[in-house]
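One chain is shown next in structure tokens, namely the form predicted alone.
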Amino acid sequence: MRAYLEPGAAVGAVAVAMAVGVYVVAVIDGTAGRLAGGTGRSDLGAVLLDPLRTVAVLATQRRRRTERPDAPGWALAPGLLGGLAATGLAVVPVGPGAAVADPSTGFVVFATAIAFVMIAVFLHGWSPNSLFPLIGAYRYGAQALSLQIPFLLAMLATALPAESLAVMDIVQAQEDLWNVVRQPLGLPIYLMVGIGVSFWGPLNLPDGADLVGGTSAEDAGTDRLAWELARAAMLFAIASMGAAAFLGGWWGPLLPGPAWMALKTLFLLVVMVGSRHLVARVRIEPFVVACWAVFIPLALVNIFVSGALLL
């Protein structure tokens, strides 16, 4: 029988993990921005305090309202995106037998949460009743539909060695050999898809500057704060699952399992968050073509090779 925490403890554990993860994402983003700009390399105090300053500014900023918006949908979208991040994070184990929830279908739960992100982003763009947010919503629809299949194939390949859809079993099966070595194509595809799901950096197409902010064009104050927090939480959930599914999770010498899990998650966060400052934003048309013509075939090769190694 799989293990589950009590509801109160589960909510508390996920909330604390998300708060820490969001803060770490903000610190990494601030540090990468300063390094990329060549300023403030030694100003550690400012890097650590900047996220708190940003929260304080947005929390006290006046909210913006458009003509005849769908106010409930506008308010619901960040909550839905954050809830999906929390759902995905809940099935990621931090150590042997240590997970908020360890269902036998943990892989399916995480994949479903990722698929529903499209609904949250579309709702966020459609609700303000404004042109640029609506274009951003449709743009994310094209982006999400293109990356779902590569994502599922890359994730499914990690379940083959474990012969299980439980995330705990997938990590356990990497005791002798991590999936990043067994399936070298899997992690790069997963990271690309993860950046796309979180519409971050080079794949921040629905909220791109060419759309004056896209789905966030009409956001200000607490509306923008909630959306940015939810997006950072989704990035953290994706990095955590990547550490568990591809980098061996808690496996590693000397340090305790949770410490290894934290270090591996931090490494993936640095790669994903840093892409915002190191890689130019791509256009939606070549990205869609690349997903269908390049990444899906590569993901199929990855899963075929993984299956052949098990024979």
Second form
Amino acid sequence: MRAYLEPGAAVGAVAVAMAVGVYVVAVIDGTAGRLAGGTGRSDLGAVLLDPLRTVAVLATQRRRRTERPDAPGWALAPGLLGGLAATGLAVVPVGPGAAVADPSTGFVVFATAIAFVMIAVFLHGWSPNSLFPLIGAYRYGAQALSLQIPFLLAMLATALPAESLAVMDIVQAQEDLWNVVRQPLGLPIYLMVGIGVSFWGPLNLPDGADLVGGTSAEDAGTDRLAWELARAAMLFAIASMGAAAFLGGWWGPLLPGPAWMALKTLFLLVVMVGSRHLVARVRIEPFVVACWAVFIPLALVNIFVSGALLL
Amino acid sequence: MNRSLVVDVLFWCFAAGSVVTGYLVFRTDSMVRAAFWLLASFVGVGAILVLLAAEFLGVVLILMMAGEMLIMAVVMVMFMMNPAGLNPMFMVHQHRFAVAAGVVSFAGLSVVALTADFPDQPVDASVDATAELGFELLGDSMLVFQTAGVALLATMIGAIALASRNGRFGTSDEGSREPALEIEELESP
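Next up, the form predicted together with its partner chain in place of the form predicted alone?
Let us now look at the entire complex, which starts with that chain.
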């Protein structure tokens, strides 16, 4: 049997981690926006308070109703997305033997959470019974289905040196050599997929401005607040798993393990969140072609090389 | 509460959930809802597999179903004259045949469930079922596993070739459209 936290402590730990992660995402996003735009107030206080201000505005804004929506689906979608982010976070270890849950199939549990994001986003776009959200939902279907195989292959390569599907073992196996060195193709593919799965920045195709907000075009008030929180939490879960699976997790000199884990997660968050302000949005058609024609072969090369090095 | 009681309660919750959502697949009036109810039903089955200590199989079942149900919903909506899938529509067909098939398969499965001699030795908690499954697949069952793997790979390549961007009327990323009717021919005397 592998380690699990008690249910109450597990829920508390994941909730605190998600709250901190979402706030950090918002602060990085605000800072990157100010740096990239070169305009607006740039004092620290504004950067730190802006996320709370946004929450206050959205929490008091009036919600919107459409004609004959699928109300349960619409309400369920943000909850599902947030729950998936929590599931993903729960299997990420922060130190040796320290994880909310460490199932022997931790890697598969994380992949399942990522796969279910498709359902959450599709439901979110389909339920309002409105045109732009529906187009966004189909876009995400195309985008996410194309991303699944490169994602699984890139992640699977990290399980090879560990000879285990448990995330704890995957981090443990990086004591001498981090996977980012051992598998140089892995991290870029993982980050690209991570941005795509959490539909952020250049790959924000389902909720993009060209669809007047896509799946969240009909969201206002608490609906939008819940969706944005869940989206940021997803980004945080993906960054923390990237830190564990590719950047050696808790391994590092001087500082204690959890501190290294936090620093590495922060670094990946800066890269992923910053992409929104530095990289132009791509079109869905070339992106889907690139996934099938470029990223799957690259991920296969990555896995073949990783396997050959082990033999 | 002791552990086995928790497991029993969870089993009945997931089992009842799977049956109810499976029933709702046929009672709903929208293709997308039907696909998602079916997904919920399969998630319950996957959870029961996890309770049976077949952790890997259970989680992989849930993982696979997410993608499959979304593909099913998209394809069903694509081939129907109801692009949104939200408009009410009748989800059941061939009533008499469906009732007969349902009764026959229920009876058959019940007979199997009641008469078959299922193994009932509880697995030792220290056994890593995932690793055991890996040794089983890559040891004695290697030939079967390899054959299935190659067949699946061929299917995937075939599916990608069929769905590739070069359609009958141009590439998909330029919006593949049927050409207009050739008017000149019709107008010529």
